[in-house]
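As a starting point, one isolated chain is supplied in structure tokens, in the form predicted alone.
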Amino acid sequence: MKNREVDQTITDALALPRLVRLSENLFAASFVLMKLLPARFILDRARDAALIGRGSTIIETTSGTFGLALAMISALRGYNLILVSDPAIDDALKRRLEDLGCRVEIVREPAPVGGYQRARLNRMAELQAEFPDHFWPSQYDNPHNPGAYAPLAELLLEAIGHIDVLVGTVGSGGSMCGTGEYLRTVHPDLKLFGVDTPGSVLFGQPDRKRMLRGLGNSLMPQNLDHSVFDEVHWVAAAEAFRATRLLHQRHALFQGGTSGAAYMVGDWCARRNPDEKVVLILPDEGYRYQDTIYDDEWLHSQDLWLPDPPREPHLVDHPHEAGDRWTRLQWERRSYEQVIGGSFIPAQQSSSFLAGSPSAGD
């Protein structure tokens, strides 16, 4: 048998998804580490504007798994990089970063307005000061976050055909809206399902202290579109870890909490509506929760423990509806202000602008 040359770095062998079955109706597009795409297509972006090479400094705001993208594609290019995150990054991944060569800034109180990310990206200002000639990805406002989708609609298309409803969580909008407007391009009538987490304001709920990370926010990035959503859930935390050990149980898909999340909503939506190809994102594996997701005793510590999580969401005509369990709003493709009412209010965006960043983007 004659060899085939293997000229791929682990970035390019991880960046797409396995997809796989999980009903008549229902598929998963499971990723190692889905952060990979916008990470590598934001950085080859800037390396063919020469923006960066080898030796120049990359500073990000983040506390998961963008991150580690970012780490490893650095570390495989010769980048410095440098991330500002919070406590709420665990010890395995600090460390795996750490490894990887980049320096990890902790910030440890959390700002007035804006929580956490909001202090987080102050942080990161200074630190742009210090660095002057640096680049930063800004995954929340680079349009190439979205725009690094493509792939994933190619394949989606390829495999799978038509598709009825993409169902995926929401952080900073560059995955659902970025996927869902390729898928778009070929399938208007695709509709669109963003999961978010109660205490997120991407959807117009208050910012408050969330246990479910990887998704929701306190700020609201530009690269979140409100206009291309047919459907908003918010999942709590315990209703997303149980959902995502059943997806483990069921389907044998070892995921992360976020992935729980789209699967609750997804299976629903596949249960409800059998005659319609529904399509789940699951962006990351489980093996960093396996301490706590996976840690029946953890999740009784922290009050998280739900022995069965509710089979269909509640029904509201308006965020602030929504409480603490799974809720739904038929958010019908409105835009944020047709949906809550009046404007964006700027000190909550966390527009690369308003922190006047020259190089936010590129």
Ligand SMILES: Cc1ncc(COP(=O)(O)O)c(C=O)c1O
The other form holds:
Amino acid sequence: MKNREVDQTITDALALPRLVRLSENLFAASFVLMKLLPARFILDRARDAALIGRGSTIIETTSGTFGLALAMISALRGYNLILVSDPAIDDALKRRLEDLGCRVEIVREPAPVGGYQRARLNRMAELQAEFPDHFWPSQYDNPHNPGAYAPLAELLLEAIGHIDVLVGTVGSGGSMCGTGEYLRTVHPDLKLFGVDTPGSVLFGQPDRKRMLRGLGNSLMPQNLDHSVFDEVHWVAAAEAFRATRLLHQRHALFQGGTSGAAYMVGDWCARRNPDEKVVLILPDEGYRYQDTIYDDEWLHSQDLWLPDPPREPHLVDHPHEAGDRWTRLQWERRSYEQVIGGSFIPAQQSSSFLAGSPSAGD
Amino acid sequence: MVSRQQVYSSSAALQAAPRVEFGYANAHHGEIFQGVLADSGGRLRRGLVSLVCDVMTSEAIFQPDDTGIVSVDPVWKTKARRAVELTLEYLGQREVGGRLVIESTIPPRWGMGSSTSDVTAAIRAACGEIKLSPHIVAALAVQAETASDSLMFGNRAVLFAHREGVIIEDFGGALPPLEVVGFNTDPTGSGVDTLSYTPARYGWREIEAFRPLVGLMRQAVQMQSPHLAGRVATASSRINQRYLPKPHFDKIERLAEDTGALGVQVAHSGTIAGLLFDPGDPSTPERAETAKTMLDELRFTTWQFQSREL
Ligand SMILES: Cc1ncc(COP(=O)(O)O)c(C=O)c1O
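Switching conditions: you have the form predicted alone, so give me the form predicted together with the named molecule.
After this comes the whole thing, all chains and molecules, with the earlier chain placed first.
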């Protein structure tokens, strides 16, 4: 038996999730801030390669939890962090980031193609020119993002052992592709269920405005390896928010909206396959969403109030058939091109990040 | 510090009644796991989990005298001689020497720990009635032979730093029970020189990929699950294919699948391999026989043993 230990920093203390059993065969990996794992791993590798040290400038574009994780570590290690964000960033988060010493740059106008995400990247390019010695963590294509999830796989295997299905949301692809690949080193038959949202390009839908933040994307990240997924689900905002509340009401788990989306899919999967052990990734806690997802009035005002959650996803053969409600597609570990057909070629695909050259520093 | 004075009260007594001390050690059958792990301070440490195999042994006979000089037969077993010298030194018996005879049934260079078995048997013989803890035996063994396997810990599942001689992690129990169909992947039987080849230089992906293996090892020991131990072994064997590849590994993996084996286990610095089965499963004897027949057809010589509480 190992003695319990004192953590050296709060970022170490919070990096791993709590594991909670939600039913006979459903397990939740419930994070306070999942992005601490990739933020820490990316910055550790950069430090080991002498790319950064105390006083270094780090520039990233994010409006969410990855920025918060970077800001926490930067405050502890004395890095100067500049985050480029858009008006969707909530005020409380912005104040928290600034309290941690981070400079928050807000772009005011979306780009004609690629929306705010493109506009943020453009602003970032300007800042990068201004700070030539900066480090860019680049969560969308840095292989250290998926590479950061070995401690999560270790924890799941240590505590649960055999796992049949891993369910989680996809934004950069880091958490699902990384955790999935690490788990498959010992459980090659593990099924991966990726959760996206309508209007996200990740699994082949046309880009449009989305109310559910944190998962989905307007651009194709290199860290998304489509061929690891057995099944893809699209969950609409109202459904995800309803499920977020159910997770709280039934299990007293106070988590964010992407956790709700994952819970809806995982709960369905576990009920359908009672003999399979299903693990859910719940990426962040609920405090940021108290005035939105946890506020019935807000939900009504946004037309996102859903009295009853849907019971079943709607099965489709092609992403373009997916409507604005919970939909699933049996992806069957195919490449993007194999599923979509047609001519659109996504951003250059990295195959399994574990298959990368073992010694390459990347 | 233990003193040997209680055993040999004087060199005169020693001459009056010459004593013969015996020591035994088992072989091992390669590893369930071998890799590199970062400790909490970020330092990388090499470690392994040996699979102990009691069908082959090394036996040491030590006849102490007061010459202060240790001789060994066969003369080339210098590591065993060195181990006796270190043990006597550790026990504060510099004036004691003697004749050490090693008899071993363990083929060298196959990755079955022949050298560590000799060394461990020699240490056990040299300390006579004094029982040294396995931790001290391990430290002495590593001093004598640079890198040791963890067979002094018997069947206890430990993650052993084989170049430091210390336990990185004790998994808190025995290895899960395993029925092993073993074979040598090198039909010439010439094996590899363990110390001459440079230790694997793992990249960050592999260093990270070892973590889930250790995580599953903890659960495998806690649940005493042959099934999960088999998963760890196969994954570790696959990573090792980049460093000391076993010929026909893909065929071996297919054979494992066809015979319903739980996994493939290899000597990470040797040439032997094993198919793992659950000794508690009634279909195991038949499956093991099928596996042996199929391995025979590939012209591998096979053997079979069960890992059990030692
Ligand atoms: C709250 C939340 N959930 C889920 C995700 C998706 O995780 P990943 O980027 O690893 O695909 C993110 C990503 O930023 C997030 O912030």
